[in-house]
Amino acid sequence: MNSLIRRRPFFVGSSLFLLFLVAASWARVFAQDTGGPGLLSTEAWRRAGDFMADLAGASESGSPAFAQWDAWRDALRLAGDTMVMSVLAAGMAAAGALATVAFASSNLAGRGWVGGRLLVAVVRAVYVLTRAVPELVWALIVVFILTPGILAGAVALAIHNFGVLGRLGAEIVEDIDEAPIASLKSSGAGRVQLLFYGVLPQVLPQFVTFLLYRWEVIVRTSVVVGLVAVAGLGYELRLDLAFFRYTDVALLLIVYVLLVWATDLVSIALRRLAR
């Protein structure tokens, strides 16, 4: 109770500062003259209503896309490409994080010698760089190196999530119980044995949980990356919007929501197994 009382000025000050930022941000939006309808204007709401009607097929002369089996088949194929992209990205990010996490943990690599502390700083700087750049920007860079497609999108997603998983993995390693490691050292175990028998058994369950959470995020982001990588649901969504094929857009959105929902269910089941 006393600690809460002492922290009350901090909470009050922080809350007031956040409220000020929110108010200032909305003031900036309302002060900006974009020449178009504002969020609260009747014109904006009319446009939103017209767009929703187009998605429902009100302006279609024939059968809407979501009522055609061939359109569903094509959309499900694109959803499969999106899923493949997300699985590849999660796998590459996890492999990279596991391969480098020992060098980013101060209790393993950064203890006792200057070179180890420097190594920890360098690896963590790589983590910061890779996760600071958004996946979409990485995709813009990767498509100049690789042929646009599923692999290019997966690599872009993997680079960003490598930094996220690496940082999370380093924090997990720094919180492990070091008694098993000390016991292995006393019995003459080498660095590789310490990693495989002392560190990984403690780290993997929580790391897998974090990986599954990131996989859910990757599936959601893969649609946006697909806009640039020319793969999966994202690229087809961009084409349909460009050619005003609104019922096709509605179908892709339905399939995307179903894909995310299925991913969440699978991730929840796998996290329960990991525990």
Given for the second form:
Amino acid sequence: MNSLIRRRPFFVGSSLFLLFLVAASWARVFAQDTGGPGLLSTEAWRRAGDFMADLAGASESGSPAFAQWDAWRDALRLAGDTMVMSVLAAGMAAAGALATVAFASSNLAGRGWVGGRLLVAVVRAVYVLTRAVPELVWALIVVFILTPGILAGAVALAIHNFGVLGRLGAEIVEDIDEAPIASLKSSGAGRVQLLFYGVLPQVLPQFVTFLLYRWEVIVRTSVVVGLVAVAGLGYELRLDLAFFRYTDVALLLIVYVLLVWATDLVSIALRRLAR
Amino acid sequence: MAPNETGLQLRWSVLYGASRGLPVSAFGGVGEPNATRFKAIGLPGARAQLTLVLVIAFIWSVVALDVPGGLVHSGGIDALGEITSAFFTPDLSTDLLGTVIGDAWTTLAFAVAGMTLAIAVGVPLGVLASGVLQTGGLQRLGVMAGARSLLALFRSIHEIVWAVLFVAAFGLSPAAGVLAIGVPYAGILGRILAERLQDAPQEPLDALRTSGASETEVLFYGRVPSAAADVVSYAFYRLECAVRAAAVLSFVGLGGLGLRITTALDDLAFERMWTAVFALVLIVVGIDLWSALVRRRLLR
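Could you give the coordinates for the form predicted in complex with its partner chain, as opposed to the form predicted alone above?
To see the whole picture, the full complex is given below, headed by that same chain.
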């Protein structure tokens, strides 16, 4: 606590700024006019209740989608597409990050010469740019270039996660132990050999752990990207909502949550192998 | 596990390690003997298996990929050229800059509002889920299990999916935007907080207990200080995510940077799109810097 008081000006300043930001933000949110019901109106909550009832099948005659075997089969197939998209995206992002991470680390590329430091700055700027832009926006841009579908979605996911994994990778590389590298160097190893025998063995286990963690996030997000990339569970969700097929929406949500939980379990099991 | 005290700057590795299941100590090199860090050259058993699994999974995904209409649009290459050249010549006219600053504020405001909700809901639930306040008994287990399942459900669904649902439920209302960010992020923050509170080193806590502190006092004087730096860093990281989410939420009718980006894309005005994207980058970098400053001072 004493040390907190010593650093008081910064914390007081930071807290005041935070308070101001929170107050101004809520003022801004309440001022937002979206043409719909207000933030806390009873109308909004009544609608929410109706929606929940619709999800359970209140407004549809016949048996709800989540009680039909065919509907389950279709939804599981879409979940498979989503899974393909996520694995493809994780693989591409990892390959891109591993290929560039040596150039983003000040202890490998940025030592001595000016060109090296410039290279580090440029690669890091690319990481910041790619990760600052959300996957969904990348998807909107990517569908201008690639045909909408699983691949377009995977590329969009990969671009964002390339920035995330690159930054994580650069931090791991900068934290590595220099001793084995120095001894490799003194026994005459070249730059490429240093990378493969000195750097990668230290970096890979942690990198793989992060990759698996990111894969969980990617599975969650692939549904969102599917909304625009016209693939997997996401696109179907959009269609069902647009056509008011509420029990289908409920089924897709169930399958989505199951997929996310299954992914988490697989990822935990694989991370145990990485240790 | 002790919070990592070696990283003075914001280390993402520390943040990601903050969730259980990741070997936190390995990331900062704390408590990890060098011997285990160097035997990876020969890829012993478990790691070889893992590599194999990952490579096979990736190959499967490529094989399973079905590309009926070809990979690239007819005009795709031209579009790529235009998008790339527009990157170097963003639209910096005063009119657009004024609009984009307004959009950026809308996006930031929804992110901050969503985060306040996430903290207001996530912190109490996280404390309950950690079970540090109650002592023993079935009641404690029940409360922990309840809070944990609720947090798990909150964070299982992506913020944009929540947004789609809330818009379907509430209509285009600001509540949909704030809730869409607040609900899933409460789930994530609550989980991280619970783990950090439980993982506080035991010795100082026992010292507090022997000097007669109640569990509530142990929480505030023992567990909270030891969890603070990581939890605050994580909250900042989530704020950064919330900004990205809020930008995307404009697709569901909230305005902000995302709307600017979509309208620019609709007009094929890539110069305007990049201006909005750069505004997003600036916000993210700003939060990152602020977070690094706070973390450095919390750890010192």
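Residue numbers count along the first chain shown, from 1. These numbers were taken from a predicted model, which means no experiment stands behind them. Just so we're on the same page, rigid core means the largest C-alpha set that superposes within 1.5 Å between forms.
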If we fit on the core, is the Cα of residue 17 displaced 2 Å or more between these two forms? yes
Align both forms on the core first, then report whether residue 242 has a C-alpha shift of 2 Å or more between these two forms. no
